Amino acid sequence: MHSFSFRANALLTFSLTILALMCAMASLTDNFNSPSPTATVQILNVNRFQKKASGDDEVGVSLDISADLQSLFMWNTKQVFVFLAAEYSTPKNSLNQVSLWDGIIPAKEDAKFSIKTKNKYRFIDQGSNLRGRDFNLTLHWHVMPKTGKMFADKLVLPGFRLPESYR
């Protein structure tokens, strides 16, 4: 006959195979979902448009944000981060990516969302290049599952542009 020990080896073994499996085919559902997230972000004012002491362009800016991320959300979703970051080429770099603002959507039901606030988070370009430069304001979200590998994807907002003198 088996020991005890032997047999709870077993049976713990063959549990542990068939959660590995549920896990994984969990993981593999993530693929038959096609999000279509939407938004729209406005620029309402830019309060602030300065040249530090350092040389530094800062912006401050109010924001109108209005999305609906509910697609991403399905059984496997435990939160998604969404960051909104200002995205503009200058001589020195190709691409500059500033984050504005930035939360985590816990529900569905949190998803659908319009909000009217500042930036969060300084707009500071390390150098004199701001002035009358376009940018685009694009929306990024990370999905976090329960179980599987993390999504990340983004919405770009085009044409935007920054005034030609401070203020």
Contents of the next structure:
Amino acid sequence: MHSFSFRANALLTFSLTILALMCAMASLTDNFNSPSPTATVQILNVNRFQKKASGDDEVGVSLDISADLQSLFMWNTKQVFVFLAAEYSTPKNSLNQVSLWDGIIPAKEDAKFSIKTKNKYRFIDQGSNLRGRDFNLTLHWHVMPKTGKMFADKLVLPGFRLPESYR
Amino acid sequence: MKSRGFFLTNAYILSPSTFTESAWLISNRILIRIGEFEICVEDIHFGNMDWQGQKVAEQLMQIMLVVFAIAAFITGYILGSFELMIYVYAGGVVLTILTTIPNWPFFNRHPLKWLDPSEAEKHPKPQVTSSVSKKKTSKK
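Condition change, the form predicted on its own to the form predicted in complex with the partner chain:
Next comes the full complex, and the chain you just saw is listed first.
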């Protein structure tokens, strides 16, 4: 600690190291959270179910998504990214996951929501395997922190079925 | 409190050298006259730090930063606000900067007593060349 600049340098590096430790501890506290989110999804209508010129099936649906994700928010949470995926298996692929809708929830107050929407992204199969297909609608979420580790989890809602014939 | 009838400042700042302790002379004498009141501040002199003061400054800096970090984390965790934690910690860092970086006088309680330069002249350095030649002649 010989001179002004020596002390200033020591203080700056020490304070930044301590700040890094504080952020690591804040991230560790995210493990103490045991969230209990709930969600329900209804398919209001299958608007479109066609086989495209390329030979792939395409589905257009209207969805009613309502969820309560407020318990996911902690003091170290910046936002929650949530998306709804249709999951099914075909003879060609053992697992298909097609994202139908997503959204960003910036604050805890917005985490309890209920929306009616058409699918934001196109539901296109690899092939023509969707007639009469059973599928799950899985709600995935990524809890994005202000610092540290991101947690991802999902909620599986089974029991949906596509029509037997094209419309 | 001295009373003078005019506004006198004699303020200048020396830049510190990198190899010695910094000496900051902020003001020699400042006299401020506002209406009837006069404030005279003499000799705000930031001197050097002595060895004891350097140790105290370093320890004070480390302790203050750690204490403020712990207080900031607890406050942020209990009140559930990450921003509050950062603000409390930033305030603590600023306070630590103001306390430990300038050469406050209380860091100079045991000033070093250097020898007077006249003493060095009384003891001149011994001549090196004569002793080397003496060694060579003795080996022969």
